[in-house]
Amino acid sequence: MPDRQNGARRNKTENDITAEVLARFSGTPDPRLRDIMLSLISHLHAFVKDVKLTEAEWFQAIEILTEAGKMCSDKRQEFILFSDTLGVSMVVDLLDHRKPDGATESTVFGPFHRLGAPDMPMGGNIAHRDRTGTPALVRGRVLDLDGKPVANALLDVWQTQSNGLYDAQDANPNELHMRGKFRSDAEGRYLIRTVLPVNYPIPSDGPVGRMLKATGRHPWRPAHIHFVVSAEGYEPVTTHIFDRTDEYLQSDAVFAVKDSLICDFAKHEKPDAEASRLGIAGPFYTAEFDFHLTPATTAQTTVMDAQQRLAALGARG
């Protein structure tokens, strides 16, 4: 080590680099961006030092991120899969969507929402091209925190087909299927015709899949249906409902299951009056789930804001 008392300069250390980088970013004009960047740098440098990351490992990480970027399109978002499978999406969701007691809990948006889903009448069938799934009716009400009905609430609904694929993954990826927009009636009621949801693996043919395999994890998600529920004067909620019997509830690849979102899909061998009216012969399933919305905290939180958010996220696939 050089002797500083003799005028020699000491060797620069990794902590010197961290301090210098933090100093350079400390002048960031936007306060929120400054906080984010300083925390990011501190934690990223601490991670590198903690695991004693090698140059070869760092370049391998860069190659993985490069490959992930090349796999992204309007039909697939590999970085969202990384975020979901690392649990980051759910941490962000919990931090950004605190809900009061009694409100429907949110969960991950997922990478397969698409714009342009058709408006559907009460009891409309989003699974009109699915010939192998078992028919299912999902019904319930949209309510406020006091249990009063929320009329004309918008329910944006999507799920996989019975083959476990979303429309964007199927043979005709440009054709929308298993998607619809429904409105609650004056009593807050909604009714959706679909097929029984199935569990399915997330796309695992890329770097996310290799990461899961290398860490001894599976890529499976439990059976579920996606919802974004919004109404004038209420905060929109992005959520799922899950089938209580699914084997992957306790090991969801993206950590999205919450107990309050698990419901029963009851099997019926013969149609009731409502099923008969909708052309369902049986067997079929029914599920009931009520959504409880939180009043908006500002006048700006509206149905339009929910749809603008979905439009902004539309490129996620």
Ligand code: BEZ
Contents of the next structure:
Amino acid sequence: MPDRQNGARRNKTENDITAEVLARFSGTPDPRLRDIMLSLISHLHAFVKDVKLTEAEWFQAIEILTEAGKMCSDKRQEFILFSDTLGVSMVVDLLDHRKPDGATESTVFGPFHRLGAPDMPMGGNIAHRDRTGTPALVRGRVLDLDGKPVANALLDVWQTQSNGLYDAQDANPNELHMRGKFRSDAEGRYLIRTVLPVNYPIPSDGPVGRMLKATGRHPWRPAHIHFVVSAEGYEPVTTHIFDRTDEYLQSDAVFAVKDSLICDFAKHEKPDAEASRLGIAGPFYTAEFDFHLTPATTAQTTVMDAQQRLAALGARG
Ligand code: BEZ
Ligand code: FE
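The form predicted together with the named molecule is what I want next, because the block you gave corresponds to the form predicted on its own; please supply it.
Entire complex below, previous chain first.
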């Protein structure tokens, strides 16, 4: 009544609504959740106001998220693809795994890791079923920040086949291929037999693919090999090595390239003694890459970090 009497009644504004929502969430008991919710609401409301989102556009967004949810299974994670292609995965990774200079930089985990990769000996072949790729030997050392060898480090390795597909995307999706777990020796050395990595498009037959197309972006990732390197007493590092000659290094669909992870794959026309010993007959490639691990902040992080991540991503055993 008073408003109508003095004629001062004003309509509710969008900023009134934001203030009311913030006030309602400000009683969140957990302080971290409170911070996250208040910031999320502030930014989300600011975004909607900034672009003057229409109701039709908001419903379109809801439809896209619904479709993404329906596409998710134990073999497909459309929300990780959204996170990766929007660059969010890389920002989160940087904030949560900041490395001192000299430590191997981390990069996206991606949706194609699988639990249960076989243990492999030094020089073991992860590409034993690949008939079309060119053999490649990847070798190097696992070292600490002072350059001292880290013995018995675990290198969990995965890669696409030479057809550009991960095992889970191919004809026998339940069979593990192009994966292995290697251990460094007393000098920190490791040796992996594989095939030359190829560039490949991320899955683009869903809403992420449509977003890429609508925004004039391609879905290609530069050729790479994935690693999670861990050792007792050190922070695990999730990373890739990239082929320096790849045409997509500057435009990786998921923004995962860092200069320090680019590596030379050198071609050799004839096998040397080591390649012959490993059964390589023709031309092959070699790449050398040393991993530098940071000391663990607590004894628990070594185990918890890797396992929690896998559990959260719903990786398969
Ligand atoms: C991958 O390299 O396996 C990958 C990373 C992010 C999105 C899709 C694939
Ligand atoms: Fe990959």
